[in-house]
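Next up: a single chain in C-alpha cells, the form predicted on its own.
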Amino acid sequence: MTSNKKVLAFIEETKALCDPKEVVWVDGSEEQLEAFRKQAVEEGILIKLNQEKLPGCYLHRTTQNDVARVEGRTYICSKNKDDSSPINNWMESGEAYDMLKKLFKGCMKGRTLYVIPYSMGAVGSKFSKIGIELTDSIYVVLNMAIMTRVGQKVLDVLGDGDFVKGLHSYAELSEEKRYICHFPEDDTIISINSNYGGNVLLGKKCFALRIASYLGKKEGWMAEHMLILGVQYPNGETKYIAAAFPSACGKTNLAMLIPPEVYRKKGYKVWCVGDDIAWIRVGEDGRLYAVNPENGFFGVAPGTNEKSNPNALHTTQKNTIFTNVAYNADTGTVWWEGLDKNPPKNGVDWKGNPWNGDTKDADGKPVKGAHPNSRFTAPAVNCPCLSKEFENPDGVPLSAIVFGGRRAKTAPLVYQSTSWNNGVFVGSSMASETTAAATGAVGVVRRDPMAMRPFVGYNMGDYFAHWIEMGKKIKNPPKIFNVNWFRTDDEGHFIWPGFGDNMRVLDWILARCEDKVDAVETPIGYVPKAEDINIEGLDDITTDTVKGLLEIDKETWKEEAEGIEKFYGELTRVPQELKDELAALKKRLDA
C-alpha cells in the first residue's frame, strides 16, 4: 500500500502498544467496503435497512453512555498551558501521552486494526491535507469512507510526505476513561473509549478544525466552522458566502436553502458547497477562496423533514448510515421526532427497546424514539443542491463572511461591519442565547466566537490575532456581516419567518458586496434601509415589521458591550485592535 517510512513506523508502534490480532488496510474500493458492511451486519454492529426504500442504508446504535461529543473529556495538549487555554481543557503533552499509553496498552487484543488513509479535501488539491487514522472500529471505517476520501489514491498522493496521525480505540467504552486528545504541536489526535462519530471520526472536528486551525495559523490560512453556499443569479452568475453559527441556529438549513417562490420564479438558485467546515486561503487575485474539506454530511436527524430541509432529507435516502434513530420493524425503515406525524406502530427505539410513539417510561413520561442528537452520515454527492464547484481544488471566491446567533432582542436582522478588524470584533463577540430545551434556563448568553469555542486548537486570543493578521494579507477582502433570524415579539414568537426566506437577507448582503444598495450607519455598523429588504410575497411582514427587526436599542447594546468586555477579561492575549474596537463601540453608543 505504501513505502512511507513514517506511516509504517506509526503502524508498528501501534501494533506493539495495542496488540491487535491483524492489520487491514482500507483501500477505498467498493468491493472491500461492501465486505466490511456485510461483516458489520453479521457482528450486529449495523442493521441493514429496507434496500428497496433506502438502498445502501444501515442503522447503528451506540452505547447509551456514548451519544455526543464530550467537551469535558476533550483536551488540547501542548507544552505550555497558555498556548491552549483558557477556553480549552488543557493537558501537558508529555503527561497526556503517558496517560494514554497506559489506556491503550493491549486494548486491541483479539481485534482488527484498520488503517484508514484519508484526504481532507479533493485528493491532490493544494488546499488538502492527509491523515492516517488507525482504529479497531469497523463503524469508524464505514463512516470515514463517507465523510472523507479514503484509500490507495490518498497514499499515492502522500508519497513520502507528512500526515496527521490519528489513533482510536473504542477499548471498553468506559465513560471514566474516555479521552479525545489533540496534540497540535505534533499533528496528532488520540481518542479512546468512545465510538460516537464526533469523538472518533478523527477527520471531522478533530482534524478539520482543532488541528487545522493550528496548521492554518502556522501556514497562513484559516480553518473555520463555517458553511459555504453559492447564490446563483438569473443571469447565471454565482456569488459565494461563508457563514458561522453556533449550534441550533440553522446552519445546515441555510447551507441547503431553497429560495422562496418569488425568487425561484425569477431563476435564483442556491448551491451547497459545505454545511460545516471551510478551509480558507488567499488566492492569487487577492480574494479569499474556500473549500469544504469533507466528503459527506454528519447531520442531526431530529427536526429534519420535508418542510424544514427537504434537501438534507433527500440526501439521506441512499448509502447513508443512521445512528441512534428509531427503527420501523414493519417497513425496515427509520424514523425520528420531527420527521412526520406517523411514528412506527411496531418500532424499536434508539436504545433497542420496543417502541410505538405512545411508549411511556416508569414515571409516565413519553419516551423518545430517536436520541435528540441522533445522526445521519450521508455522502455529499447525494445532495440535490450540491454545487458543481464541490470538487474544485482551488475552492470558491468569497464575497461575504456572515456571523450569526440566536438573540431575542439585541442584534438586528442583519448588519454589516465597518472594516475587516471591526468584522473580526463582531465575530469575536458572537453569542447565542440558550433555549429552554437546552438548559432549563432561557436567554443565558453564551459567547461562542466565530462558532469556534469548542474547536480552536490553540489560545483563543492568538486565534483572534491570526484573523487580524490575515486581514493584512487580503487585497480584496470579503465584507463581513452579522445576522439574527431569531428576534422575538413580546409573546416570544419569532418575527422573521426564517428558513427559505433568509434568502431575502442574503440578497441584501450580496447587493452590499457589489455596492448596489445603500445602508444606514449606526453605532454597531451598517444596517439596511427597511425598504431594501425584499418582502414581496410575505403576507405577515410589512416594511414597518422590517423596521422593527432592524432597530438598534442603545441601552441593550451598552449591556452587550459590558458582556463583551467581561468575556475578553476571561481570555488571555486578546489583540489590542479588538480592545480598540470595543472602546470605539462604547464611545459611539454614548454619543
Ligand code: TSX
Second form
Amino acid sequence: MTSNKKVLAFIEETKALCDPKEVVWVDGSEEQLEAFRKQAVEEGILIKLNQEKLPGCYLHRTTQNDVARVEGRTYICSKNKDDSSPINNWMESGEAYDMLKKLFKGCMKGRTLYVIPYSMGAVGSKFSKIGIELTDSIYVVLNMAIMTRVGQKVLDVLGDGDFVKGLHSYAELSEEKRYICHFPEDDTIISINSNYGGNVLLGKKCFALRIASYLGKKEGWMAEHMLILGVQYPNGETKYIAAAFPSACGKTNLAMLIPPEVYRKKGYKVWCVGDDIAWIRVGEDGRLYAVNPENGFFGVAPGTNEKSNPNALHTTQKNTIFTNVAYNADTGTVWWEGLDKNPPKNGVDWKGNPWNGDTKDADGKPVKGAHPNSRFTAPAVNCPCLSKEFENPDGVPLSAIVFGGRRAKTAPLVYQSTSWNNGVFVGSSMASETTAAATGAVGVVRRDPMAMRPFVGYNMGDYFAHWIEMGKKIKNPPKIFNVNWFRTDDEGHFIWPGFGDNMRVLDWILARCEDKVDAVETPIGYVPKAEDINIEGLDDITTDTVKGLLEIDKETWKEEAEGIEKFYGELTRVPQELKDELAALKKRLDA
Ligand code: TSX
Ligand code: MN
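Any chance you could show the form predicted together with the ligand after that form predicted on its own?
Starting with the chain above, the whole complex follows.
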C-alpha cells in the first residue's frame, strides 16, 4: 500500500497501543466499500434501505448519548495555554497525550483497525492536504468514503510526504471519557468514545477547520467555516460568494438556493461549490480563491423538504447514509420532521422504538421520529446544482464574503462593510440568537466570530490578526457583507421570506461588488436603498417592508457595541485594528 515510513510507524504505534485483531487498509475501490457495507449490515450497524427507491442508501442509529458534536469535550492541545482561545477548551499537550494513552490502551481488542488515507481537496492538487485516519469504526470508514477522497490513489500522491495523523476509537462510547483532542503543533487529532459525525469524521471539522486554520496562519492562507456558491447571470458570467453562518441559519439551504421564478425566467442560476468549509488563498491576480476541501454533504435532515431545499433532497436519493432519522418499515424508506405531512404509519424512531406520527411519551408529549440533529451523508456529485468548478484545483474567485446570524431586531437584512478591516470587525462581532432547538433557551445572544467559535485551532485574537494580515496581501479583496434573514415583527413573525428569495439580496451584494448600485451610508456601514432590493413577484413585501428590514436603531446598536466590547474582553490578543473599529463605530453611533 505504501512505503511511507511515517505512515507505517503510526500504524505500528497504534497497533501496540490499541491491540486490534487485524489491520485493514481502505483502498477506495467500490468492491471493498461494498464488502464493508455488507459487513456493516450483517453486524447490525447499517440497515439497508429500499434499493429500488433509495439505491445505495443505508440507515444508521447511534447510541442515544452520542448524537452531536460535544464542544465541552473538544480540546485544543498546545504547549502554552494562550495559544488556544479563552473561549475554547485547552489541555497541555503532554498531559493530553498521557491521558489519551491510558484511554486507548487495548481499546481495539478483537476489533479491526481500518487505515483510511484521505485527501482534503482533489487528489494531487497542489492545495490539497492529506490525512491518515486510523479507526475501529466501519461507520467512520463508510462516511469518510463519501465526505473525502479515500484510498490507494491518496497514498500514491503522498509518497514519502507528511500528513495529518488522526486516531479514532469508539472505545466504550462513554460520555465521561469522550475526548476530541487536537494538537496543531504536531498535525495530530485524537478522538475517543464517540461515533458521531463531527467528532469522528476527522477530515471535516477537526482537520479542515481546526488543524487547517492553524496551518493557514502559518502558511498564509485561510480555512473558514463557509459555504461557497456561484451566481450565474443571464449573460453566462458567474460570480462567487463565500458565506459564514453559525449553525441553524441554513448554510446548506443557501448553498443550494433555487432563485425565485422572476430570476429563473431571466436566466439566473445558482451553483453550489460547497456547503460548510472553504480553504481560501490569494491567487496570482491578487484576488481570493476558494476551494471546498470536502467531497460530500453531512447535512441536517429535519426541515429539509421539497420547498426548503429540493436540491439537497435530491442529493440524498442514492448512495447516502442516513443517521438517526425515522424508518418507514412499510416502504423501507426514511422520514424526518419537516420532510412532508406523511410520517410512517408503521415506523421506527431514531432510538429504534416503534413509532408513528402520533406517538406520545409517558407524559403525553409527542415523540420525534428523527433526532433534531439527524443527518444525511451524501456524495457531492449527486447534487443537481453542483458547480462545474467543484473539482477545480485553483478554486473559484471570490467577489464577496458574507457573514450572518440569527438576529430578531439588531441586524438589517443586509449591509456592507466600509473596508477590509471594517469587514473583519463585522465578522469578529458576529452573533446568533439561540433557537429552542439548540439549547432550550430562546433569544440568548451567542457571539460566534466568523462562525468559527467551535472550530478555530488557535488563539482567537491571533485568528483575527491573521484576517487583518491577509487583507494586506490581497490586491483585489472581495467586499465584505453581513446578512440577517431572521428579523421578526412585533408579533415575532419572520418578515423576510428567506430561502430562494435570498437571491434578491445576493443580487444586490454582487451589484455592489461591481459598483452597479448605490447605497446609503449609516453608522454600521452601507445599506441598500429600499427600492434597490428587487421585490418583483413577492406578494406580501412592499418597498416599505424592505425599508423596515433595513432600519438601524441607534440605541439597539449602542447596546450591541457594548456586547462586542464585553466579548472582546473575554478574548486575548485582540488586534488594535479591531479595537479601533469598535471605537469608531461607537463614535458614529454617538454622533
Ligand atoms: O435556511 C433558511 N434560510 C436560508 C435559505 C436559503 N432557513 C431555515 C433555517 C433553519 C435551518 C430560514 N428560515 C430562512 C432562510 O432564509 N428564513 C427563515 C425564517 C422563515 C421561516 C418560514 C418562512 C419565512 C421565513 N415562511 C413560511 O414558512 C411560509
Ligand atoms: Mn458546519
